[in-house]
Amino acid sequence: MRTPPSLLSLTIDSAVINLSNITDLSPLPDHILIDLFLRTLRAGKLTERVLKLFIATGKDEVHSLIQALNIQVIVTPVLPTKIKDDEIDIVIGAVSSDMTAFMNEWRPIFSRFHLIIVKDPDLKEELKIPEGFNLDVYKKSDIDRMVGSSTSILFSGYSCRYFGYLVSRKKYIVSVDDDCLPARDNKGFLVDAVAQHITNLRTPATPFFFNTLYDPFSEGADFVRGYPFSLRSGVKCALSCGLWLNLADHDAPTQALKTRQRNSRYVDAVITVPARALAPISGINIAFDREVVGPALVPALRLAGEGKFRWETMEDIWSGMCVKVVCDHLGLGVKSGLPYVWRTDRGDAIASLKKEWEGVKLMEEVVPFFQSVRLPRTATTAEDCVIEVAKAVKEQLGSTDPVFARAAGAMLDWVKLWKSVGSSSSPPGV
């Protein structure tokens, strides 16, 4: 006599028939799971909508099932697209008020776009730009009008160019410490950051298998033999990280122990940083696609002995981990590499460490606990991801440190005044 069927085998052979009007299959135990994908592959039901609903949840069994299977997965082709240069702002962060000499540097590359500084608001000096260039300027009775006091975010020191990224309304964003100059290549000729950071931005990224040829889409390069042609197509690259000639990004007590080491290898390539791996961002030279991720550049951790250089600051750390999570989750891709700029000697490494200590302190925290966060498919947008950030750093981290539970804070603000003034479609007054 045949075994009548149980009640979990006709469940599964209902969800097979009604898999169409199923959104979500992540709470379904893993053995059920594999037994419903095998009876949909049987059924012949397994069509490229119902694959990534399996592929959705995340289950590493299902992923190796897949893999054993050899199941492609059909990846719509991400082509390189054509950026204007009135879809670009170039947003300043102005640290010091004499800005002749770096605008003057800049201007055979910057004359072309469209140019936002943001004045420190503890500067108290006027600052000194020449004439010449397509800019608006911003001070502390524009961030007071527009920001106000009702936010935890202060937009001081290196943190005021994240103002700028607020009131822009480009698609795209260039941004450059104002102690950076444009850089020259091995071959002598200048090297224009913003071509390059656009070229990065405007062509693939290829996080989920590491080219070990470069960037494949830059010129000259390609993929490597053995790299799979179902991930060849890439993904959109949503933030490009430039890199440093003469005085690089270290941190205080590195600089502080090699006072004369500077950077002079001009390395020509861009290799785009693999899903899953953390990298200490800069902000001394980067571009990002503000619709994509702009949300999530933000200011956030501040240290309580923070000062005027960038080896007393965190802020662009967290920002860039905060912003690299994201990416990983929406399946955006980050490069790193070209364009180079020339940073200028300025600052007391030796006089701040005290000040940076308590950063260096936290990054053992911090590190770990961004390796390890994992956000909820339901965080399909930018401003999304960064509201669930902020509510794992107060659950994981806000108990340990006063500075975190204070960052998390400025994450919710940040994400309101980018839904009230950042997303708005007119322009901000100046």
Given for the second form:
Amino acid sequence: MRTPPSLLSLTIDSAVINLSNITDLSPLPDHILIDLFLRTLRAGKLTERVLKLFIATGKDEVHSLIQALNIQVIVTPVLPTKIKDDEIDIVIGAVSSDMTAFMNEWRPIFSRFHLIIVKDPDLKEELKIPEGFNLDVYKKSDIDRMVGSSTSILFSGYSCRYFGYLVSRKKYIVSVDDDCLPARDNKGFLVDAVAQHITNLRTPATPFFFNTLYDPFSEGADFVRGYPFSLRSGVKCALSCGLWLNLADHDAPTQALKTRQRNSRYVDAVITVPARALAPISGINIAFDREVVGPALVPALRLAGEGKFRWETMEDIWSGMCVKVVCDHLGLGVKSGLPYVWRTDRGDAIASLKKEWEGVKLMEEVVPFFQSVRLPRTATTAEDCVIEVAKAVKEQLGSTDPVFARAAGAMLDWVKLWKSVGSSSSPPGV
Amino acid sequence: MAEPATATQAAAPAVPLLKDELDIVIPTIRNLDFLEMWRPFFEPYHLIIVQDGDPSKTIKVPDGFDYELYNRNDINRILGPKASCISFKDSACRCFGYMVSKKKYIYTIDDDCFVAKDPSGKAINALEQHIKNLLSPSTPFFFNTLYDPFREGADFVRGYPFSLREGVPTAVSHGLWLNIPDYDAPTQLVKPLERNTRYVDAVLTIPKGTLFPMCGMNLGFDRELIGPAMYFGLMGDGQPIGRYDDMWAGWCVKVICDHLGLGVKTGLPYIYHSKASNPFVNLRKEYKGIFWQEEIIPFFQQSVLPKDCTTVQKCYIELAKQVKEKLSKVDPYFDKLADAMVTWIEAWDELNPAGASLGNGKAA
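With the form predicted alone already on screen, would you show the form predicted together with the partner chain?
Zooming out: every chain and molecule, the one shown earlier first.
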């Protein structure tokens, strides 16, 4: 029989997980401090800030350990703003049950943050999640308890992640599909997708005039000649859409036609999507400012034949168009480009073709609608805007296809949910 | 650290695309030594050299190039009184080259731009990339997050409507620059050492309704589709403003392209920009422009062209009218500019009567 861990050991483990909340280590006795230091190292959580915490204790043993292990403070490239770890939630919709490989690959990047994992209510198997993360897991029972089965919003399939957006209390959300792994850039370094997303969100966007050198706020770039000075302060960036190496987010017909095509082009740029320009915003790798646009990411468009592969969904594309229209109206920015994630091969495009046609046909209606929708001046919050868009969907698209009428209803239900559940804190059930 | 490629590294393509359909227009006031480096890529093409400044000076063109050269005397002779619309002592004079060309496509480049290297170290054939950009469609009505879907290895993303996947004809291909970036004078003064070392491997269509700062250093366009709109304005000697020639053309071009359903691409290819101009001299030239652009941009953003403007010339004349109406109050310069815009179209139509055949022009 395995000896259970001591209370002290459990406490130190808990401290390692919650390092982001600790501001002073000096009250700790020496032997506990050393133990904490070693466990922090083993967990891969020794960041510059944490190292400084240990050094600040002034304890000799810590100092000799640091010397002996030759730990050096590396001057990392200065990001325009500091990332405060406790402002970020990482939301993962678990569509597959075994998250071991996913979590372990993302560990160097995710382990600093709080994670919200939402299990697809349709998934029968238990989730397999490795240890060492600060996370909350929400299952079907939690979802039913918190929103009730009376709402028309179904959090099944890829839409389960929206539940995570609903219950999060953080300012920023980063969300990636559970079949994506960290990518490597052109120099072979692991891409810290979270850091890049947060940088995108914390630096201004420039939607009113196109900068030909792309993001003027990135290192080594600036506004070019001819860019009006009054537009150089930019606007707040509300949404950051990343891209994908390997399996790009093509639709089923395209991928079926080019079965062996994989995206190997790493484009080293972040671009603001210009105002009034619409784009298909994929949900595979996104981040957003929840406080500002949370309600505008809507789980609304559910295809009749929606499935468990991205080729069989359009919910994120619909949601993305909503967000873009809302951002354009509220004077907020949307960026696209870095960071990349590595999207693993999964599914069969040809098999998905049968289901995909529905979504492909619907886009022909969806795009002209969003291009023409105009929001009244009185809509000054994301909630107001979503309600207006829902109204317009019902009026203009409701009779075209029942899926749109349902989407309009779902959008209104979502705003109601956001106002009720979104404003009260409730931990997941056991 | 960005470095230019050397002449020996540049390998010419087996078949130069559009050899007889493209002219390379180069404005110069100094010399054309830079052409040596471009030789493997440029030699098959016809050059139009527009010599600015003192016409009595002889500009030597390296041997082996097929060219026609125009100095100020030639411009005056060919255009007569209409020559007033062509700038003097400013690279804006290059648009004269567009006017006298008889080809379908134009590529224009500055004489301080050299061959760049891509991240693998290979010399970049900028002309070839521009031609690829111009010969494949643009997608201005919906933004493709994977950039140019017509490039090898790329495609439209999920959610991109199929009805928009044919795209529209590409009128302009706007290339970029490694090493010295195209900054305005204030930025140059604040960041004199900044160099552009980021190679962004993308070509993208600038969405409809979005304006951009068009730089004339590394630019290709379809003369038949948009040529008459490529007027580079009144700059330089006797004018209150400089370094806004390409900007002005770019704003006019984009408004007209948006109206006529044509596409504008930006991104690859890169050239290596070697010479940083004097920021104090630049500041004096740009000074008024920096203030005026705050009025000019909203003007172009709000400009609406009537439905009966179905040709580039008609669109341009209409724009000239609007410039006179709305921008003259900013400065009387715009009144002059509006007149020059009309003169330009008149000169263009004179030199390019409808139904003329393609072929090399000759500086008679």
